[in-house]
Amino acid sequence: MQASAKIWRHFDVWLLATVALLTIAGVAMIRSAIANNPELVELNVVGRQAIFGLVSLVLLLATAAIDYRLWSALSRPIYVFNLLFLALIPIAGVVGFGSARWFQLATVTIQPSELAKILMIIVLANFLARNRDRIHELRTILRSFALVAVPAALILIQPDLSTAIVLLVIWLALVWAAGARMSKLAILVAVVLLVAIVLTPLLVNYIVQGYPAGEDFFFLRNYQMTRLVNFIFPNPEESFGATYNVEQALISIGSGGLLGQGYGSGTQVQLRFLKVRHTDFIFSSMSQEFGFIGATIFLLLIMFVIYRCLRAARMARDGFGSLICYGVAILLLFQASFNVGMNLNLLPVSGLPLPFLSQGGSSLLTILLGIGLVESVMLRHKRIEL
């Protein structure tokens, strides 16, 4: 009892309550967005984010309470359960938005691909932990790869390929961070490279094409190309086309000026021209109402969030411990760093969403679970003195 007492003196206090802060705002920022939007207020998608919210800060206080090395001895069960979750989407999955990603629960709406992330930042750690004194070796390296490479797929075939490059980009981290040469890493560059080019020709020619309706292009569905191809080559001449969503995202982005139009009173999100305004392009719309002062601050307060994590991954006890932290830190900051990058029409158009922000209660969940898994790393970066 007494050990215990001791062990919740170091929890990161400033890390639980600048996420609680974010999460609330996020529920605030959903409410604002979809004010004129009946058909998401029936939904009650405001009330169904805040109980997430809820349920993922539990769940985030449980996390930290059970010992983080608890998970390493369980990595296996956790391998085997995350690709069965998986491979059960084309079988039983829902369809929504040209795509089979979620499990229907009853009234709970639950996205696999999202628990992966954080499923497999365990796995990779454990792996790369024990396998430390090899890592220098193209044998381990290629073994994490393929270790990563079977959930990626199977969340490729959803199809979700922002998804599987996340967690393609979480394997690249946590191999450098665990000590890897960037010599052995660039072999594994080339061949992505070299992929590149001898598919590039072939794009290049449905492009010329104009990427008829209905037809695929390799792995990438015909809706993911026409985002990539709007991007590369946007048409100013479409006034209400592919290219729209990020148009009135770049002027709400503009139009909230320095200070913002105000908490509730973004023309451009309350008449409803910016699409998708409580997900993908929850930013613009935070940029409409607090202009670049407010959107500034949310983009640090979620900065602090990243390096508190970095901060846990250097005071952590173990490479196991330190590896979760800074798998969870690169998950926070390529998510983030896509989506605006996205809204600011720097990065084509993506499902990411912005971590603790954009509704979705699969990611929300996920996204505190890392937390948890953080705070409980700091709760026992000291050896208990009794």
The other form holds:
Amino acid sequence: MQASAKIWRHFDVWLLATVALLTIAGVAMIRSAIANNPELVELNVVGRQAIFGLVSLVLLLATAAIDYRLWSALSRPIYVFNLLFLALIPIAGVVGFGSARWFQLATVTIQPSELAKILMIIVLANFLARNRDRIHELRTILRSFALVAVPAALILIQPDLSTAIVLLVIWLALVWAAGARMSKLAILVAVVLLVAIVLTPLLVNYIVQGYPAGEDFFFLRNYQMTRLVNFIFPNPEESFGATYNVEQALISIGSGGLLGQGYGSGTQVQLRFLKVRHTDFIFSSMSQEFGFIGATIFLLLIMFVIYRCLRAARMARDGFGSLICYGVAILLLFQASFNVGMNLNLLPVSGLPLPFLSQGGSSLLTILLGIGLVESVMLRHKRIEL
Amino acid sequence: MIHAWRLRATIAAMGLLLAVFIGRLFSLQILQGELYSNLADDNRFDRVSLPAPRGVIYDSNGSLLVRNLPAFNIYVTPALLPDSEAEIEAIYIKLADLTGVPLDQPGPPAAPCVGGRGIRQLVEEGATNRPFDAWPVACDIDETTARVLRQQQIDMPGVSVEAVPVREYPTGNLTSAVIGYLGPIPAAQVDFWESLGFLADRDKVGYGGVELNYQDILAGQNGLKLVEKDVAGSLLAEVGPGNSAVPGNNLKLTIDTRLQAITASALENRMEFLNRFAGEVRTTIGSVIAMNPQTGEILAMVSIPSYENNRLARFIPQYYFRQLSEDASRPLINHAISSEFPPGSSFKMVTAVGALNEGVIDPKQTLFDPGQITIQNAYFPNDPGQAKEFVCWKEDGHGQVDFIHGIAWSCNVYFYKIGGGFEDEVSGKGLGIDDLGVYARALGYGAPLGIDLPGEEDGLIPTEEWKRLNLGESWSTGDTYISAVGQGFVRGTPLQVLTSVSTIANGGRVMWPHVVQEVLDGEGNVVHRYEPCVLWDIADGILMEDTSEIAAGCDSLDPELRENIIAGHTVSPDITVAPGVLELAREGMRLVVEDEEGTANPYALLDGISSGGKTGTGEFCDETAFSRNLCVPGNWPTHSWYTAFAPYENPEIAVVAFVYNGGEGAVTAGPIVKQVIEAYFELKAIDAAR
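Okay, that is the form predicted alone; can I get the form predicted in complex with the partner chain now?
Starting with the chain above, the whole complex follows.
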């Protein structure tokens, strides 16, 4: 660790400022979204989110202060800790909304699968950086896949399909960024296609018999199939059923117009026609209250954050740091795109939170820890400090 | 290190996503912004229908025949119930105690106010649907319980008591045939009524009588207010001014309830007497109508059996409605206007006016009644076995009979001869069925008269063509004979029989019969008056060219009712009667009552009041009679008719009484009419003395 305070000259203030702004905007947006929900107000969801945000910002700075190369050395314990943490869930987890994803620590609930995202970025970045020379070998790619497959499987059985997908996307992106040949990745794609060909008859059989009977399709639960079906074939008769949330989200966004209905004045939000408006559909809440201008500014800000992460990836002094920054950028890009796409009814409904905005402490903490890592890389991007 | 191009590619992908998202936002928020704004408004704004109070109905003296009473319903608003389960339980128990609705009883979902489920089930259903709406748990509770609940409401959050208007009919089944009743909007007509601003689950509409026919005037116009609601249905604010409800107007009938009551009891007593005398239920159907022959105003209209419309006022009990619908004597039918019967000798007035006006007979000329006449079969003139005998009701015959005594004695043979001809005694072949039809229609038979009540029937005046089409047989002289005395295929409603007589009584004007005289607003001001209306006049010397002139210029008559009358005629029913014809017919009717041999003389001679009348004994053989083996050839059962007007010189009341299977006309129906007319003049004297 460099003791010198000089390294702080390289601290990316723009990144931190934008992140802090987005975090504050998130707390404010959550406040508006739950204003007319007495139960959530009583639970002090806003206050808790604000405290989480503050603690996370402190942790961000702490992470930035710690030399990221330390994590490279600790990669193996981190991986083991991650697996243990995830494996404990079925034993000691708290069940909520039909799946066990949380640990209860005093008054704070912690979601290990969120932390797993950042931990796996470190583990994968370390592995790929160490195996740069052999990155063109299929063996390396498969080994790295084995690394991510175990936690992904543990998350999948919670069940939490979307987080498992996030891990796989991060893996794919990092392998690609590490320099894997396109031809190797094409082999992977071929494998996926092969699996799809094997699965298709099974899927057809399932749609004909299993789905109407309420059965699950392997790891895809029946409700997840319903979401997919509703996205692909929306049923116009069913406006109070499964398509309700998506329809209300579109109404919320569309009725925002150019300038929005104003903070705390969105009718869809305040009169609670929009569901899960403080988590999955907070982008719709924001779009109604702040309009096209507000939503566009938000998108530009979050893309700016991602851009700064990619910039850090370019400037990093070593492969490990570079891959960490790239992983964090992809994490943000994928989650933000998927959530916004879902809000805009471009993608099927999933439980992926919107970075910075969606209510939820673990998600916020994960993202800010990721930013902390990026800052840590930035602080130390010059080889020699004079 | 990551290849620079891979980073650039990532940034490019990021830019592409950003462009897609901003493009989509632009499309949703800017291009389709208005559409979604409207959808958002649809979500939060709700139209609330404000009920319009329904108009009430008065009789001609201003007595209430229909009024609105509050019925008390108890509602529970699930969202406002207390938090603690124990407190909710206490409220449920108290409600169950007070109202008698079971605490816990599962049952299938049903319309509001239909029993079968417990309080807990009803509230749970409400809570899962719209928790901020008030859900009825007990309907139509008595007022005391409602007051007790109102006092205790403060300790029972979420419970409310509300008064909803229900109809009450103070005169009940006395006037139900005229007034009718209300019922829920039928599922098949929901769209129609909702387009008029009605609310299907709440508002009721007329199902019979005046309540049905004057639905538009009585109902008024529901109001509308726009409110803002949240997703749970909790009311937040009223938006905009909205429309307030326009109350329905009130109606003043031509019916005099006092006369109606006397009429009803006269008919009831007579029918009861008949049944007691016969030792069996001989008659179950009867009808009396009293009308002002000068104006067409119905003064009393009784149809027996009747129904208790108060029992249908709050909701329609299935068992009672089934009982009413399955009763063979059809209590839900207003027999005065909706049932057709053979009019019997009452119909002789048609033959009399026709034969005289067509010159078939000279009024002074006498025809011989030997008690029976025989006519040869036209196709087998020399075969006595094919000949048919036509008898007079008096076996010995009436001897020599002139015009007025033909009416007075109701001499069948006289009317056979003038109706269908006999040898060479009358000019030509008598009046004939075609002209009989013309005069029947001219006097009001054979088509609706446009009374302002639903379900009027048109009766039947047979023609040669009708018989050929419906029975496949040729018309015979015998058919003309029995038609001339109102038998055979001839059918008429009591209202038509009354109209024929009152037209002769008033000098030839066929008046529009009606039961509503005025429309009043809430303060009692006359909004509209239904002026008396002449459908056509057979004595004014003016002949209508075609049916479209019927009741032309008659503003009082609803266009739809007028269409019904016009549709009932293929040619104009108007005729021109020569001066003196109606007077002679009236003279005959006077002798019916005043001549010592007159058919109504022993039964309907009025004390100190001059009158004219005509008895009728209509032979019938319907399904009921057939199944009871009453249809003995030559001795069929008979309906009893009597129709009269008074005073003779300047008639102001005309009454028809009809008793199903009542036996001879004068004996059964005569005294009823006598009582009604006498009561009318007594009431007139009482009113004058006031």
